[in-house]
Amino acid sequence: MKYPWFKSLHNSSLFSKNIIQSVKNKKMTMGYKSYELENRIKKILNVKYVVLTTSGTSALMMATLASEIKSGDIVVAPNLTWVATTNPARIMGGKFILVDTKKYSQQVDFNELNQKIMKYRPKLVYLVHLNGKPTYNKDFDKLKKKYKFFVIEDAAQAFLSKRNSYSSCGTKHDVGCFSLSITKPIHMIYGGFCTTNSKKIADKLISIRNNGVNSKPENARLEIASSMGLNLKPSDVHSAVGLENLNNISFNKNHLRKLHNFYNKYLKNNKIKFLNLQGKGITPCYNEAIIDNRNNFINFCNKNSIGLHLGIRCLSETNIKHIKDNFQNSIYLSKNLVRLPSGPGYKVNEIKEVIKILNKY
């Protein structure tokens, strides 16, 4: 494929230097280098605690243990997200309750889930802010404030946008949780990581990646579990690639914007319907479009060596237990929606290539 759906930003001499650094200090899994990674994000989020972890569907894990949900309890998501957002308060027993997004839109409907959860009262909800696009609002924090229940943000597309001029995404609610993953602006090959401001909440988190053991890795024989856990410690040779990574932040941040705005200007196909993200603090993880006929897109773009991803599909789609059973909005992005190469790797002048050809279809 010469033009894969998503390029990142690779720099092999450096990522080996640092490799054999990690090698050399003896310690591969929760090592030097993963604190280091760990203090560096925290500085730039500006958050109490950073928990790093293997990947951003591990972060959910953790979070979700860490909220204490049992069977039984509810649950409320939006329908659009990837399944590993909810995936661990499903294995916990989570009742699911699920809403649509706004029209031609990834974000929730708050109207809808506001409603929903004055109704339901639940006991944990998730937030997403898909493609980087802030998914906040000044009623659900009222509830929040009144009832109580425990807000999991899923950033994983959004560790470079800002919720407002001096806040990043995934740093208001509980738990934040990140993917640095291989097809995300700034990762790790792949690793994921959680925030909070709350020191009781990331002790749980620490001891949930350590096998239930509120302690350093070494430690870990040595001490009593005192609560659920699995072994979600990163690998130190991974976190050397992702310290490296963020020396390219403020880079990524601006190219991926740039690449953006070009998809936005110069793709001229009324076939294609770009996503444009408006906003001064959000930065694009994908260059995103709705097709009507995606299956005929696909087929053109095949044949173009154009790669393209489908995106997030609805979790009403899949066997998960829901209760409302019409999520227009949601399906219909779930069918309808493409991302077009993207990811910091790609040139301008690769993008104009890609936009030419799209621009004959």
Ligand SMILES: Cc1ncc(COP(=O)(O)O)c(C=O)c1O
Second form
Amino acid sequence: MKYPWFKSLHNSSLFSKNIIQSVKNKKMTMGYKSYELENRIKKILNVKYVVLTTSGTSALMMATLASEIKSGDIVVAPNLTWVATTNPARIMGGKFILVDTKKYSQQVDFNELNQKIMKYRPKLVYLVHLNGKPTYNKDFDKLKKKYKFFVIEDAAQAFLSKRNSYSSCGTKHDVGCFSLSITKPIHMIYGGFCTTNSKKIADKLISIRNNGVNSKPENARLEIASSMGLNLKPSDVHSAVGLENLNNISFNKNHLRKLHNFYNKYLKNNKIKFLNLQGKGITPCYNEAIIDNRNNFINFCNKNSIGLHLGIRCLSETNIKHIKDNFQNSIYLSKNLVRLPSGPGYKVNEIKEVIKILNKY
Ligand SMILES: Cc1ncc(COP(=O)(O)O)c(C=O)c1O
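Next, give the form predicted in complex with this ligand, keeping in mind that what was shown is the form predicted on its own.
Let's see the whole complex now, leading with the same chain.
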């Protein structure tokens, strides 16, 4: 494929250098580099606690365990998201209420979400900031205050997006979960982290990451498991790569925005509805579009060596048990959304070539 759906920035020599260093340090998981990475992210996001882990999925697992939901508890989630958002609560026996998106938008419909919160009184709600779009709502905040449900922000696609001029996306509610996998604006090849401003929650997350062994050093030495947990500690080699890649933040942020604006300006084809993300602080992870009769478009792109990612499917289309409802907006998106070539590794000229081809469709 001449134009793969995602191109990240690479520096492979750096990877081998760090493997040797981590082996010499004899601390392959949660070593010096991992703590350094946590501290750097803390400053970047202006948040009190960062708990690094092996993936965005692990971060969601840790956050959901920390919510302490029990089997049969009501969980509210958007219908359009990656299955990783809700799998942990499924494993824990949550009973799902799903919420549709707004028309032609990946963002959850807050009118419907807030109504369902009032009707079903959930114990846990997931908010998902798809493609770096901050997903917040004042009435939702009031309901959270009133009913005191736990909120997990899935910010897997939103590391470089701001909520407002002072705060970052994914740092407002109980726990934020981020991915640092290779198809994200900043990566550590494979990794992720949780953010929180609560010491109590941070302590829980740290012990969940270490098989339930309490974060206090004396307990860690004696290996007394005081809660449920798993081994979700990240490898120090990956953390070292993450640290190096953090130096690209400013380039990647500006470059991703530039490529997104290029698509928006020069993609002139009535059959391809580009989803332009408005907003000053937004860093789009991907360049996405809606295309009716997507299969014809997929064939066209295949012939022209353009890679596509077929986006995120609706949870209601999977075998997740949920209260049946009408999800027409999200199902429409799930069937017609595509991710066009994206990522900080793309040069402007390559994206210009892609757009030129797409304009002929
Ligand atoms: C919305 C969303 N949530 C969770 C995840 C899981 O992250 P990871 O791939 O790092 O496990 C992803 C991955 O892309 C995602 O897009």
